[in-house]
Every structure is written in C-alpha cells, then in structure tokens.
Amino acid sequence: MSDQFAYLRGGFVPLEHATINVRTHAFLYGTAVFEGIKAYWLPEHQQMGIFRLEDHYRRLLQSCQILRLRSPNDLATLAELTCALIRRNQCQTATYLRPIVYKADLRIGPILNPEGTEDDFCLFSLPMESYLNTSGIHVGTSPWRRLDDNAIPARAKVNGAYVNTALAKTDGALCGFDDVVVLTGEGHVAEGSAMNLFLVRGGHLVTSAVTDNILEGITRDTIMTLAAQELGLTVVCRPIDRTELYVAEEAFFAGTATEVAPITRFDHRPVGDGQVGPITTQLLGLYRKAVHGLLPQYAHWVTVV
C-alpha cells in the first residue's frame, strides 16, 4: 500500500500526523457529526466510483445544522476533497471514507456556542469490504433503547450518540449474536445497531418510519428505490412491533458499511425457513450492481474518480 493521507485543518497530511489535541471539544463532549461513505472499484471504467457522494454530504450538512456546527466547506468542495483523497491514496479496492465536522476549539464546557467557536473538517479512508456475513446472520433484540429525537436525534449522525450503538452491539456480541435490533422508547423496532432494517411480510417490503428514531439512511433509500422500480415491490414505512420479527418471511439490514446483510434468525427463532430469501437475494444482487456502476439507469449515483 502506498503512503496514506488524511485531510485535516485545511490540508492533506500523512495519516500518522492526522491528530488532534486532547482538549479538543469534540473529543471531550462528542460534539461532532460524521458520514460513512463507500467507494468501489468500477470494472467498466477501471477507476474508483464513490456511491451517492453528494447525498451523503447533504446529510452531513443537515447534521451540522442540527448540532449548531458550521462546516468550513460547502457541498461542492467536500465532494472535491473526497475525490482528491481517493486519488492521493491510490485506492483500487472497496474503500470506506469517514468525513467529520467537529468542534475544534480547546475549551471546557459543553455549550454549543455558535459564536466565537472553531469548527473544522477532517477526512480519512481505509479499505473495507462488507463487514457482515451475507449468507445469513443471527440477530438479537437489545435491551438498550434507541435514543429519542428529543434526546440525541438519530437522524443526525452525531459522534457522541454512537455510545448507544456501542453498548447495544457489544452486549449483543457477548450474548453470541452477530448484531442486534434496538427498540424505541415506545417498544417499536427502530433499526439495527448502526443500520436500517427491512422485513418482507405478505410479499411487501416493510421498514420502520423515519419518525421511529432511525437514521434516514441513504442505503435505505437506495433499497427502497431498487425494490419499487426494479422488482415492482410495494414498500411500506410504518411502526414495526417486536413480534413481527418472528413472523417475517425475510429480513435484512441495509447500510453503507453493512451494504445488504441477510438475517436468518431473530432471538433464536428462524426467519422464514431459516435461509436467505429470494427478495433479499435479488436486492443484494441489484445493490452490488448499482454500487459498482453496472446499472446504467442509476449511473447518477456513482461519482467516477
């Protein structure tokens, strides 16, 4: 691998020099927002392609708005910097990109003061294939509840909020599960530890409503689009009860890092016949084609670098 770089404090620096002061506000209080973006090697172009780049940065800027952060760069500049990092790091395989806007001033006190504070942007990359098993995973229901929109909103990817994810996923792993679903305060199914959830019920694709404390996922939107336009499926967004997990015909997680991860067991109960279902298999295939630039009708989703 060639020497790797990150972007920090307005310039590209060697990755090992991309450090922050221990007094940085974001480190002390979690006052930062981030995105997870994936880029893939495109066989048709023999170049890298970043999937839904501008959509990710639109969401990052929305997260900034919620957390009273001021991005030092506009959407076009953020996209240009990301393409530049891909080229500089000579990426030629599936790559995960992590952009962060964070409170960079050195002060004690949690107040998100929009005046007299310093906000910065950083970005790094690393090789990453899908990190969950696509042959079927065993998922448990976490006793940890998803944070509420009126506590720390899930629709903003707030760094500090991922302690909620860490607690749920860690305890799930210690119980022998591959991942977990988390419930809302009202007891409805929100999503996975850090990815959206889909069920197949009665031949329809069902996913939690955006009002159930979920991230408004870009992969979620991709799957909903592919399901409706390519498979002719009805997609229903509504509250999901916990016991619906046990009677679903199929189930899968969807997220940028996760991609599409079929679920074959919930809480020691098989999903359907305990095998990866046909709708999940079709959507997994379509998603892989889309991110690799092999579906011309969705070429606008891929930024070629």
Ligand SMILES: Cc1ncc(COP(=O)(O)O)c(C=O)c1O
Second form
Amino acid sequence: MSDQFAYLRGGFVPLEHATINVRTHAFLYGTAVFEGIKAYWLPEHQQMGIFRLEDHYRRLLQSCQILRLRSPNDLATLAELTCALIRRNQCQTATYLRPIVYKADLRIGPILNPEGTEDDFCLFSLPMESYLNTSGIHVGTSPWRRLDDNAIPARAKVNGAYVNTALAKTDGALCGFDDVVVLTGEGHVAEGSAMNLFLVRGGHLVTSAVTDNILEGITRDTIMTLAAQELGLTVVCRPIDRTELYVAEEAFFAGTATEVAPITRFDHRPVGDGQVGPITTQLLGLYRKAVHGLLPQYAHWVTVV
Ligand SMILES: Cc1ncc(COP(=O)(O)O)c(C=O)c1O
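Since the structure above is the form predicted on its own, I would like to see how the form predicted in complex with the ligand looks, so please show that one next.
Next comes the full complex, and the chain you just saw is listed first.
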C-alpha cells in the first residue's frame, strides 16, 4: 500500500481506498466540478507553498453555484483540508492538487440537486513538474469547437466538459501538435485545450475575452497582473481572430499545470522569428518567481503550509 492519502466522504483515507460506487451520479453523468491547484517547494521558507489557494476555492464554489452542487465545506475549511493533505503526504516537490465536488447520489436520472441529496468533496495530490515544455511548442487549431456558455459553461470547471478537451487534445496530438487552440462557435479563438492563450501584438499583451467561452483562469489573472504591474504592458481582453495567431509577435499558454508555455509555431507557421520572445521570457521568469514565493510584493498569493 502506498503512503499517500486522499480525502473522501469527510475523512483522509489511503489513496487505494479512495474509491466511489459505480452508480455515483458524477460517474454516470459527469456532474462534478473541480480545480487544479499547484503547490511548490519554497526555497526561502524550506516549506511548501500553495499558489492562489483561496482563489481556486472561490472558483470551485462558483462552479458549484452554476451546477447547483452543494459543497459540504466552506472556503476556509477547503483551504485547511488542502494544507492538511500536503502535510500528511509529506510533499516536498512541485505538487498538483485535484479537489472535486461531485454529485454523490446513487439514483438514476440526470436531475441536479433534488431535495435531500448530498454532494461530496474529494481531494488528492500527485507530484507534477511543468505540463508542457518551456522551450517552445507547436500548436494547431482544433477542428473541435469550444462548448458554449449556454451548453456547458466553460466558466465552470465541469468534469463532464473535459470530453471536449480530451477530443481536442487527443486529435491534436495525433496530428503531431503539442497542444491545440479551440475556437468558439463564432470562430474566435477561445483558449488552449486546458489553458488560456496570450498573444503579443503591437507590443501589447492580448488575451481572449471572458465572453468567448473560456475558463476565467487564475494564471491568466496572474499574468495580466505581472505584465501590467511589473513590465508596464497594456493588457487587452478582446475577441481574437484565428489569423491573428499567424501574425502575432509572440504567443504563450498560461495555466496552473501548464504554467507559462511559449508557443513558437501555430499551424506550421513560425510565431515571430520562431524563437521564444522577450516578453514571454520575462513573464515566464516572473511567474516562476511568484509561485516559489520569491516576489515579496505578491507574497499574499502563496499560502505557506
Ligand atoms: C479549459 C481551461 N482553461 C484554462 C485553464 C487555466 O486555468 P487556471 O490558470 O486557473 O489553472 C484551465 C486549467 O485548469 C482549463 O482547464
């Protein structure tokens, strides 16, 4: 048995015992919401630090609100349980945390939250370095479209919606791309398979508008803040056309697992001169410092465990 624990049905259990009944509503219908949170070893504290912990749980509770799921725990308790798991699993390297609020009902039928049914919270952790490489990736435009806000809202991090992500990411990989961008039904660029997109155009940082079926990323917010505050850049949120990808000076993905992943080719066309650009390089460096607790002005983003 491994020495790792997970949290399920109100308690910590060995990872192998963290299992659910096959009749669980979330398994049958995808009716769950989740977060991806990262914790890092902080060299100056010699302790783990969780990046933007409360912001992730604020978004989890918003996802619950959209899906009519009832989190058994409030924000403060969710944050405490997460710190407790890091301690219990004795994490000392970059760690990915996956909290989920899921519909635990065992009755058949897709209806959400009929009277008297309980939803459950579970959480597990695993070691994880960067999800994509940082020396420049090749991104393709996926033929799969992003789910619409009026179908399955991208603003909520709904487990079932990641079928859309899986199709886009897998078919992109089979075509030889490191990752993909997905377009909205109207043909604007929404985001990557599981990360937000940034372009540099005319020296400004450009990212898709929140009305273009994106997850309102916490890394997106971090990057927008660092770009404006630390580099004095103008950040513009607006609809992005597909061909803007081909004429951008620089481009990168941003997400909790992805961190900052420079994009050096889109659909077999080089981005700029095909090398990782200077603004991307600076933002990657600032982001790494922020998550490791090395930017004192952003110490409030890091919860020391
Ligand atoms: C669809 C999607 N977009 C964007 C992101 C980036 O969001 P965040 O920076 O909050 O991790 C994620 C990652 O969770 C995602 O799944």
